[in-house]
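Only one chain is given next, in structure tokens, and it is the form predicted on its own.
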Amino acid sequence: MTDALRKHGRGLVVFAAAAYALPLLLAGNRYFAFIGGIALLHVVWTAGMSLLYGYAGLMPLMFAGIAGISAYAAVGLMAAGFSFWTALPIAALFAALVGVGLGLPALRLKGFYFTLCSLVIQTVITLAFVYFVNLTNGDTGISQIAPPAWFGGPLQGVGFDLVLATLAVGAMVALVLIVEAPFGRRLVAVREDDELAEMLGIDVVRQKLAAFFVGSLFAAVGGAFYAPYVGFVSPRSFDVLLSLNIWLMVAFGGRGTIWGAVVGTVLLAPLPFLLQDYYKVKDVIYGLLIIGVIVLLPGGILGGLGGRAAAGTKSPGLRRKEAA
């Protein structure tokens, strides 16, 4: 653990300084501070997606659905009288377990087939959000979600942004510890060649299952915080477009790298807000970015523009897969 933190210590310190400085620097403009808070939430999500897509070789398009289950569960528990801080771990664990249960059949599939199956599961989850009106209020969504209590008052404004900064830093520390542990190295072996990994004695399905559970926890914790931070949840808040955006951030920043997820998040998370006046071309821009990543930057910014040293764990096998 100490070696992992020492290896990435400088990067973690720089990221923590930037994460805590962001809310303070933007404190004078609540709109931009909100965009910064959303970006910090996306760091939590992209850290989980980076573990699954970058290190385990899975591309779960049901990622947003798991976040949504956690968000709705947290809101429901708060409505039932639980405090947010009690509802948070219950909702996150529940959503992660549901995600693993739903995704268990898909984990036996590979590559495109896993992604396609996860897309079907995401569609089912979204339809459940729409049709279980008694729990989710359907398409109307749930508004005016109360902020968490914090030292006798509501947690909001700069205080909430600083909590999100702590959450983002914690997510990156967790990602570093996971990928530098033997578990992370086994995931890389499974990603590179699952048949060879199985011949070497690695239980491939068990490793993927464990990675999916941990990655789902990242999604679920982010979803639980999203609800009170935005104050509103609806089925569209957690549809497949969110999963694609989170995947795009990881792929754009650099798959299989620690800091690629952060780079992609910083560049792409604010875009929906900055382009809200250009909503007619927003989806076109995202489509062009996806094509650009696939064709021009298969390794992402860190992997494709001179960041191979930062990539660290990348092997020739992964680079061959990305180039294919």
Given for the second form:
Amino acid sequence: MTDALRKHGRGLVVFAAAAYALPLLLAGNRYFAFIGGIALLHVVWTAGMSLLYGYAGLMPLMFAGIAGISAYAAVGLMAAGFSFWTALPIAALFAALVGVGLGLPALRLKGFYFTLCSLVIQTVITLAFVYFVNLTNGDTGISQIAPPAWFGGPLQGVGFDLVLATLAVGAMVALVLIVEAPFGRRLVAVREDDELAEMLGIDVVRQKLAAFFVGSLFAAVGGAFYAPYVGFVSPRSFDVLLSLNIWLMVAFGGRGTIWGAVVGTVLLAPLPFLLQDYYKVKDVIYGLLIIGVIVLLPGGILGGLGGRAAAGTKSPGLRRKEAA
Amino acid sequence: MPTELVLISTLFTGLMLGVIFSLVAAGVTIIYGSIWMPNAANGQFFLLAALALWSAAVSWGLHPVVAALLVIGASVPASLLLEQVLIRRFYDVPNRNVSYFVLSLGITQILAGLFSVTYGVWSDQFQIPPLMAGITFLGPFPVSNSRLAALVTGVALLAALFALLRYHKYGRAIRAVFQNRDAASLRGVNVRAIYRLSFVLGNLVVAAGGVLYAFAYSFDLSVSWSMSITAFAIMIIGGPGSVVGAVAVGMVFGFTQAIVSAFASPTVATFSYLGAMLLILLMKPSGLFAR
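Taking the form predicted on its own as the starting point, write out the structure of the form predicted in complex with the partner chain.
Below, the chain from earlier opens the complete complex, with every other chain and molecule after it.
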């Protein structure tokens, strides 16, 4: 555990410094500070996606759906009188369990079918958000979500941004610890060659399920914080596009690298806000970006620059497993 | 006799939707079976065909039959161009299905964006002038001749597709590649040519589905995504690469949608697809008709 922190220590310190500095530097302009807060929230999501896509080799397009279930559950619990801090763990755990329940049949499948199935599942979750009007207020969405209570007052402004920074740092520490633990190495072994992993005595389906549960928790915690931070949730907030964007941030930064996901998030999360004036062509630009990444940068930015980093995550897991 | 009316109307709707679902899912499964491309943009291609038909028939005032043939014909050079520019780059990439999937999601985004700033501005509901005038009574149930013609054409196209895959030289080569591309290559099949042909054929069938749908129903831009998802669910349940599976499950889905929509809403029908898909995956992960 300390090994892992020492190995990525410098990165974590730099990231933490940047994460805490961001809200303070942008505090003068509420709009930019909000974009910064959204980026920090996305770091939580991309950390989960990085675990799932970068290390476990799963591409869950139902990621946003799980975040949405958690967000709606948190809002519902708060409406029922619970405080945000009680609602958060309940909603997150509930959403992660629902995600595992829905993903269970698909997780048994080899490789790519899981992605296809998760796309169908995501679409149905979005439909459910629209359909169960008395729980979700349908297409209209739920607005004016109260901010969480924090030492007697409402948590908002720079205070909330700093909480999100803490959350993002916590997510990255958790990712580092998971990836460097034997569990993370088993995941890489499964990603690289699941038949070999099976022969080495790894229960492939169980590893995938565990990874999916943990990754879903990242999604769910981010979703629960999203609701009070933005103050508005609707089925569109958590549609397949969000799943794709989060995936794109990981793929763009470099899959299988710890900091690639963060680089991808920093570059891509503010994009929708910067493109606000060009909202008509936003979809087209996103599409071109996706195609550009897949054609020009199959390994992502960090993966493309340092082939070493990608190779480094690949073989030790297998080697250690063979030694064990 | 209202019961009889409901029965025949549900049967007809189920048949009509089933034929369209079958066509699109067959197109998707042909492309996936050969080049391993899970084409998430199939719904956008489907919508593109329907919108192009609308432009040709309404804006340019062409005769509907001419417009339909023009649109389906135009899908061939369009597919060849796309194959040339993007698809063929990945033929030798390991794990190319992920690359293709992401690529097709990018194409989906681009087309969705283009549609919303072009067609989306004009109207939110598109209707094609009927293929032919008049109404036929199936028992007590009146059907417009235009919709009937769309159904008959769809069934004929499915039959032609089966005949092509079963009896024609190219169809046999496609099936050989589905089953074992190395062995097919050793037996003198030009695998890359078959890839190209499958891509064109699959998109042609999807475009035909879009054209028939536009003749049978008025449509809006949201049809694309639900068609993509439905086609994927059909392909997963039927067994990827199996055209028989795509058609059989497509018909089941059509009837499910017709029956569930008669008693509840189409959304509930979509929920039932998911339930069916998860159930099948638990019991038979390779799909019902996989070899």
